[in-house]
Every structure is written in structure tokens, then in C-alpha cells.
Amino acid sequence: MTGFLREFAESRIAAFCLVLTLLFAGCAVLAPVISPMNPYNLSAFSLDDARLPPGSIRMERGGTFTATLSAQEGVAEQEAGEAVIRLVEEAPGRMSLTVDAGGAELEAVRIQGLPRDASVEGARRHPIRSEWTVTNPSQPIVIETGSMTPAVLNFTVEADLPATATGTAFALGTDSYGRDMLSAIIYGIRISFIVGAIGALGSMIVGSSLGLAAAWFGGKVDAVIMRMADFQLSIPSLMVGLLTLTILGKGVDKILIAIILIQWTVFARTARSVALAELRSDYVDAARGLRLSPVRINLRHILPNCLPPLLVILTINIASAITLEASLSFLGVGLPLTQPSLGMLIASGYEYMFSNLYWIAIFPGVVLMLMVVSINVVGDRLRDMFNPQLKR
């Protein structure tokens, strides 16, 4: 094992890509532990934090207190939690509203229930409801009561305290749903890596079994299996995936089926070609002479000799499976919105590419590119090591 790693590390680029691949695998396994936030938990994020740039601090919304005032004899006062709301008649038809939040600055004050002909200085009136909003009030709010006398005036006051920093930083910003991009990317790596690895492994199992069967039985069995492979290879991979998911629907299991249907042909052809060469070997004739079962001969004797090229193809096909899953999720037919893979994250940020919100799509795209490139480089290095013609 030490010699194998030493030979592998002769290529510094391949060694670096191996470390990067192991890092992505660690993120896939330890995502719930190392992720700052669970992007599946809807209560963990808020739309108030949507589209924040990298390095932003999460803000916690301030409290809201409400009081209903009824002016009697020109003065009204009510306590709402730690706040005191006071209404004083300054002149006939003119009231002064003061909101004391214990020294804290107010974000907004909303006044509801005033007559339609009333007015509030410095306030923005709602186009439909009888509601006036004063933003960041620093002075007493002057209310012109209009046709209603202060003695029968009855209205509601809502005051919002400003948001406060929680100390939680969004290192890579947030997406359009308010999810932490770093957490979403870590979970996206988890889904993409696991789906790619399991899909490629399932393709190797199915394809190798069919390839060994084609080589062992030959004749019509070989012809049927190889013509099935030729037919599948004549159809673009993305089209096969789209057709499969259109029929079966979205989901991780459906994507795995699509990946197996697409990738089994490469493993079947490789296993068949290697098995045909091994069937002419003396150890296979000796196993047949001992009347060993065909299953035992194929699994215990022929398959181990087929594994080196199959493992190289497996490594490369993991990257292909990850790319396929990302493409299907980007097109909206892969995983559901509740399972943000890297392709889904890129699709969510695509509409913001030209609005200066680059991080929503760029960061998942860069991570996907690094993961695919690193796995491909590792696969190419393994292929060179297992090729005896390239040995020095």
C-alpha cells in the first residue's frame, strides 16, 4: 500500500487532486457535523437574510409591541412591555404621539385606525388600509385627527425595534431563500458525491455482470447484450436521463436508476473484452476440469482479473455521474427543491448572474468544477498506473 501511494504521489497534481477528492468525501460524510446550518430545516433560515453578500452578519429581527389608545380628556398613556406610548393633545384636532422604547432606537411605528381624512407628519400612508408608517422616528409624531375629535379617538400603535447582530457570519453569503451558502454547498457536495458514487458503483455491478454473462455464454446471449449496449450508446446520455426522470419522477432513487441505465454499457464492454481474454487461460480450463460452477469461476477467478480496468472506469464514471446529476437538477427534473444538490444551487442562482449577486451561482459552480476535475485526474492517474505499457 505504501509503495502504491508513493508511486501515485510521483505526480504532484494527482496527489493534490487525491487530497481534494478525499476532502469532498469527508464533506459528504460529515456534512451534518461541519455544516453551520441545516439547509433542510425551514426554521433555520429566514427570508430576511436572503441574498446577503459573503461575510455578512446574521441579523435578528427586533421585537414588536402593540398598544391601543383611546384619547380621553386629551391625554392617553399605555405601557407595552418595556415601552411606553403616550398621546397628548397639543391643540384642537392636533395630537402628539411619543413612543419610548427604553432608550432603544425604533425601526418603524405604524398607526392604524385613524379617520380617512386624518394625516400624520412624515408618515407613508398605505394605499388601501387606514395605516400610516413612520420610519426611524426620532421626534414626537404629530397627528392631525381630521373630522374626529380626540375625545372619541381610538387607534392602534405598533412599534418595531431595530434588528440586532447575532454574531453568526455568512462566509459565502446567502441564497434567495436566506440559506447559508456554505451550508448549502456542503450538503450539495454530500448529495452529489453520494449519488455519483452509488450510481457509478451500481452501474459497475450491473454492467460487469452482463459483460461476464456475455463472455461466458457467447452466441445469442452475447449478441443480445451487446446490441442492447449499442442501442443505448446511440442515444445521448442527457436524453436518456430526461426520459427516465420524466417517466419515474424526481428523487434520488430515480436519478440512480437513470445513471445505471446510462453507464452500464461501458462496464459491460470492458468486462466482456477482458473476460474473453481470460477464458482462454489455463486456470479457467483447470477450474472447469474441477467441475466448479460457472458462478464461482466468474466471481472467484475471472472477475478479479477484470477489476483493475473496471476500477479505473469506476473512478472516472463517478465524475460523469456527478455531472449528469447536476445537469438534470439544473434542468429541474432531478432532485426536489428540499434537497439542494450543486446543480440545484446553480439553477437557483442562475437568474441572479447579471444582477451582481454572483455568489449564489458562482460558488456552487466552482465547487462542482473542482470536484469533477479532481476525480477525473485521480482516475487518469490510476489508468496510467495500471497500464503496463506506460511503466518505465
Second form
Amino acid sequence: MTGFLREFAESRIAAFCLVLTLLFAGCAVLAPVISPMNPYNLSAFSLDDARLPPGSIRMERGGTFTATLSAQEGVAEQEAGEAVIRLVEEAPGRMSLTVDAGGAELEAVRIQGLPRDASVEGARRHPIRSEWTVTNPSQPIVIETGSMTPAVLNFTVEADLPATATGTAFALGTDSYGRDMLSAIIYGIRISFIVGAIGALGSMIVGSSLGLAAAWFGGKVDAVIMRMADFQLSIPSLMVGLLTLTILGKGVDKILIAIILIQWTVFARTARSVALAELRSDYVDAARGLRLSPVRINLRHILPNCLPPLLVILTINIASAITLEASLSFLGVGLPLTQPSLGMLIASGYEYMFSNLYWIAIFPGVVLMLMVVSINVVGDRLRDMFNPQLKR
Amino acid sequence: MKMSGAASVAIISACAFFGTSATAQELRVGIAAEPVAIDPHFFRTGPNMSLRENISDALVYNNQTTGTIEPRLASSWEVDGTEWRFDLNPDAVFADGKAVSAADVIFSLCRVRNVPDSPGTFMSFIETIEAIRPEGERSLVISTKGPDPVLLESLSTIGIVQAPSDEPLEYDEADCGNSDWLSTQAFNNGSIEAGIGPYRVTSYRRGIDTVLERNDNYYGEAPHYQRVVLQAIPENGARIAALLSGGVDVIDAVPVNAIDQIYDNENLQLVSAPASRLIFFAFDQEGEPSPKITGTDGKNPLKDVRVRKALNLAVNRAQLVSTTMDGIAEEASSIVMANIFGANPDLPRIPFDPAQARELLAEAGYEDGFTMTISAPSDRYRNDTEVAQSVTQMLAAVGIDVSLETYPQSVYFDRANRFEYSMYLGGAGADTGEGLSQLLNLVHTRDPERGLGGANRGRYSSEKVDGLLQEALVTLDPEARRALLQEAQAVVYEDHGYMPLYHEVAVWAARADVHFEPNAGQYNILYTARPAE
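Target state, the form predicted in complex with its partner chain; input state, the form predicted on its own:
The next block holds the full complex; its first chain is the one shown before.
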């Protein structure tokens, strides 16, 4: 075993990728322990935290005062809880608004429902609605309504008290539902890894059994199985996946079925070709002479000799199963929305690329890429080691 | 970021340099959904009706922004009980110079029932018409089966095409004794004009573009632009990129998350109008057990008004609108939007009160909640999946074990029609620009035979509401009708028959030097577009 590892580590890159792969596997196993929050628990996150950039700290909202004012000739006063909101006319068309929250500082004041031609000093107007937001307002807030003060002015004022920081931080930001990206990615790795590994293992079991059967029986059985594989290979794999999931519906189990349906062919072909070579060996003849059962000959004698190439294909197919799952989830037919895999995280982030919210798509994208690349490199290294022609 | 800013400036200036010759007389519009036919009677769907408004005038125009009916081909009309008399505008002429006649109107209204292979007909708009008789060439009388207060709104959706023969047909509810109905294909390849409109279609290429030329013989105010090119750009990102790069002058259906970027760009402007379409969740109030609910011993908790109220109280609409929709929507507590005929201003906002929601659930016997999967389309309404997931989150916060499933619209509505959902996201607008059609569609007891409750797939049913709506159907006095619609909504509000979320806001983005008018029906009105002063 140590000899094997030493030989494997002769390629530094492969060794590094093996470490990465093991790290991802660790993430998959330990996700509930290491992730800061549970992204599947819908009540654990809130829209208050939506779309925060990486490094943000979760804030506990302060209170909000809301009051609807109806100003006569630019003058109004309204109580809202412990706060008093006052509007005073300073000059024609110019009024000043004071929000007195018992001396407390305010974080933001939103003024809604002013006429279209009004303006609020130092405020950002909402692109569509009649809503002005003043952040960290210096009081009083000046409202201008052109040259005249309207006789009646109705509007709503919402004043936010400062939010207080909590201990939770979002290292990689949050997505549009206020879900912590780091936790979502760790759970995404878990799903991707499990789906990839079980999917590829399942295809290996199904594929190699069919391949061995084809080689052993030959004739019609061989023809039927191999033509099925040819037929399958002529359909693009993504299409097989889309079709399967459209018919069966969403869910991890259905994705696994789709992956096995797509990947069994490679295993079947490899197992058959290696087994055909082995069937001509003397030890198989010897086993036949002993009248051992075909199942026993296949499983105990032929299969072990077919394993090295199959294992190499297995590692590479884990990577391609992960990609397949991500593609299907990206297309929206994969897993349920509330249990995001990496592909789905990328898909929902893709929507926000135009708004410069890069972190929602980039981080899961990078993780997916690293995972697929490292598994592929490990697979490649294994192939090189098992291929006698490449041995020095 | 710096890179992309510099790159887009370079692209914009390059396009400005090459594109100037075309801009003065040409308007290029990037549209999210293209019309599937030029034929004005072929398919009752947004993009087709939007194009129809520009190329094939109806008898009247329904101005949803001001709530008034304006004359078009009919220059005046009067009503006496069930008899409507229309006088046609003698200046309105077809491409061959012939003025529109009663024969054309009768032919067009007959054709609505007889369009070959129509995937969705305008039939329900002419359902109430009993007979049409011409009175000379330039006037006609339409008689309805009973008093029809919304006949004008209905007629405003049907473009008038030129009849092949001058002899008026005998109107009936079948084929009007005619067999030549003008094929949709002939409209699409340009061998037949779609009618009389400010623009005429000169080229129509599916999936690429539709080119319109100004109709110089138009009887109304002439549009400014000589040519309008409607480019189909269904992909959101590509449509915005086309606008940013100067490839198009106007785009429709601006996605929520691009609003800020366009707002901050001083070469561009946003144009918006509140749209009547309500986005809601409907509750299954018929199934027992309900298909997507478990953990209730076979009972359907949604039949209990306390549970429906609890779910309504659990949703924070203000946050949904401000965060998920980025403020591009108006909170809704009832079906009909505030400035639409029939809205009920007396219904208070549905408060956000998770504590009371939990209490109500406990009172109804669901202290520990229940397990429910809610359903939503993934490509039908703006931000539909995000909205559904936000609501899922809010329901989970009051203790319901809830998950979400989404389907593409091709599958989604079929399943909804087979009642496979317990709580599903939907949308329905005021087609005719007033509240009655929307209420009949959403809250009337479902009766497909009579075309009632078509969108009421949760099967909310209240005798009282049905009675009020039936009465409104035959009440001509506007104030009395308004009161009936308001009362019907008050009943639904008390019953918590629906979970209204918000009314959509239609948003266009245009170059700052183009004046483009928004339309509450989400139509692209091209004939009022002009360079901004």
C-alpha cells in the first residue's frame, strides 16, 4: 500500500489532487458538522440577509417606525410608537422632516408615496416606485416639491433603527434567499459527491455484470447487450438525463437512475473486451474443467482480472457523473430547489451576473471545477499506473 | 468590473458611430416573446395581442392607463339596453383604398369562431353577441343576449380585417353561412393585410424579427417612426446586452435584477406601468386528502379557513416585494388592483403576523404543522421560482414542513388543470381592463362549460360570490356594478380564498432620447413612440 502511494505521489500534481479529492470527500461526510448553518432548514435563514457580499456579518434588524402623514399646507405631526415624525414648511415648496426616535440614531428613512416631481435631498430614488431612501440621515430631511407647497401632501415614512451585529458571519456571502453560500456549497459538495460516487458505482455494477454476461454467453445475448449499448451511445447523454428526469420527476434517486442509464455502456464495453481476452486463458479452461458454476468462474476468476481498467473508468466516471448532475440541476430538472446542489447554485447565481453579484455563481463554480479536475487527474494517474506500456 | 465598463462604453460608441443613419426614422425594439402569427384572430396571447394593437385596429381602443374607451374604427356608439349602434369612421381605409364597412366588421367577428387551427381563440369575447345587423354601409347594430356591460372592452380585442366580399354575412354562432375564412398563412406571408392600423407588417420572420412600416393612409394621428423592427430576444441577458450595446432602442420585460444597472446608466431610462396581473397562491379547497399534503390523517387542512388565514398571515408581502422583487411590484391584499374598475379600497392590508399564524394553526389542530409541497412554474412569470421559494421559507418559519417543486410551464399548467397541486403559484390579469373578467376567472365557482373560474384551479367556491358576480354580469349601471365587485372581493378576503401576493409592474427600458409610453396591458404601443424632446 505504501509502495502504491509512493508510486502515485511521483506525480506531484496527482498527489495534490488526491489530497483535494480526499478533502472534498471529507466535506461530503462531515457536512453537518463543519458547515456554519444548515441550508436545508428553511426557517434558519431569512430574506433580511439576501444577497450580502462575502464577509458580511449577519445583522439583527432594529425596530422600524412606520407612519402615514397627511400634511396640510406642508405641516404635519404623527406619532409612530415611541417616535414622533414632524413635517415643517420652511419655504414655499421646501419642507423639512424630522424623525424623533427618543434620541436614537436612525439607520435609514424611507419616504413613500410623494408626487412624482418631488425630490428628497441626499436620497436615492427607487427606479420604479415613488420611494426615496436616505441612509444615515442627517436630520432634518429636506423634501422639495417644486415652487409651491401642495395644500395636501400624503406620504408614508418608515424609519429603521440601527441593526445590531450578531456573531454569525457569511464568509462567502449569501444568495438571493439569504442562504449562507459557504454552507450551501459544503452541502452542495456532499450531494454532488454522493450522487457522483453512488451513480458511478451503480453503473459499474450494472455495466460490468452485463459486459461479463455478454462475453460469457456470446452469440445472441452478446449481440443484444452490445447493440443496446451502441444504441444508447448514439443518444447524447444530457438528452437521456433530461428525458429520464422529465418522465420520472425530480429527486436524488431519479438522478441516480439517469446516471446509471447513461454510464453503464462504458463499463459494459470494457468488461466485455477484457473478459473476452481472459476467457481464452488457461486458468479459465481449468476452472471449467473443474465444473465450477459460471457465476463463480465469472465473479471469482474473471472479474478480479478485469478490475484494474474498470476502477480507472470508475474514477473518471465519478467526475463525469458529478458534471452530469450539475448540468441537469443547472437546467432545472435535477434536485428539489430547497436542497441545492452545486449546479443549481450556479444556475441561480447566473441570473445575477448582470447585477454584479458575482459570488452567487462564481464560488460554487470554482468548487465544482476543482472537484471535477482533481478527480479526473487522480483517475488519469491511476490509468497511467495500471497501464504496463506506460511503465518505465 | 472596470474592464466590462470600458468594454461596454467602447461598444456603445462604436454602435453610435455606425448606427446613426438608421436611428432617425427607425425604431428597433427587443421583445421577450415574439408574436406567433400576424393574423389578428389566431391566438389570444400577450405578444399577438400586443402586435395586433399596432397593425389592426378594433372598433374601439381600451385605454387601460386612463380607464376609458376611445374611438377607433367606430367613431361613435350608443347603447340602448341590449342594442349597441356603432358608426364607422369613413376615413379608415384598407390598403386598397376601400373604407371599412359593416360587412368587414361582421366578417371579422364571424371569423373569430372560424380561424383554422387556432390554439386559443377570442371566442369568449363575442360570447354575448346574439345578432349583428348592418344599417347601411357605415353603421351596424350589435344586439347582445342580455345586458353586457363589458361589450366595448371585449370588442377592443378584436382586430377588423377586410372581408373578401362586399356582401355582409348573416351573423350566427357557427360559420355565418360562409366558407372562405382567409388562412392564417396568408396573413403571415403578407399576401393579406391584417387590417387598418398605424403600422403595416412588411416582413415577418419567425424567431428573427417582424418589420413594420408606417401606414401613410392611416385615419388617425400618424406615428413618428417610418420603420419599426421588432427583434425577438427571449434570453434576458442577451436582451439587456442588445440595449446596452445600442443594438436596439427599446426592450420590454426588463428582468428585476437588471433594473438598477439600467437606472444608473444615464443613456438609458426605465418606463413602467402597474399591470393588472395578480400573482397569487391558490389553495386546494376541494381535494380530501389533498394531493401534496401529508401528516394530517387524510384531512385537507386548507379547507379550514383558520389554516388559510394562518398561511396568509405568515407571508411578509412587504419584504417579498422589496427584496425578492426589488420593488418592481405592488403588494396585494385582494384580487383587483387599485386603479382598475372594481377594486376595493376598503380592504386592509393583510398583516404579517407569524405569531398569530402559529396560534391559528394550533387552534385548527395543527400545533406541529403538517407536511406540504407547494408548486410553482419555473418560466412563466417574472421571478416566479424565487418568489415561490421565498414564500416557502416564510411558511417554514411558522412551523409548516414545506418544500417546493417547480416545473416548466409546458408541464405545470396541465398538472394544475388535473388538480395535482395543494397550493400553487399562479397569475391572472384583468384581460378586458376591468375587474369583472378577472374575478370571474379567479373566484367564480369553476365551471369550464360556461368558461367561468378558468383560473380557479384551487376550486374556491362561494355561493355568495357567485351570486354577486352573476348580478354584476348583467348590471349596466357602473356604480352598482362596482359595488357588487367590491362586495365579492370582501367575501373572498374574509374567506381567505386566495393568498394574493402582489400585482406586477410592467417595465420597459429605452434609450434616454426615445419617448416610449408604457401600457398597463403590457402591450408594446409603438405608434406613440417618438424622439424625446
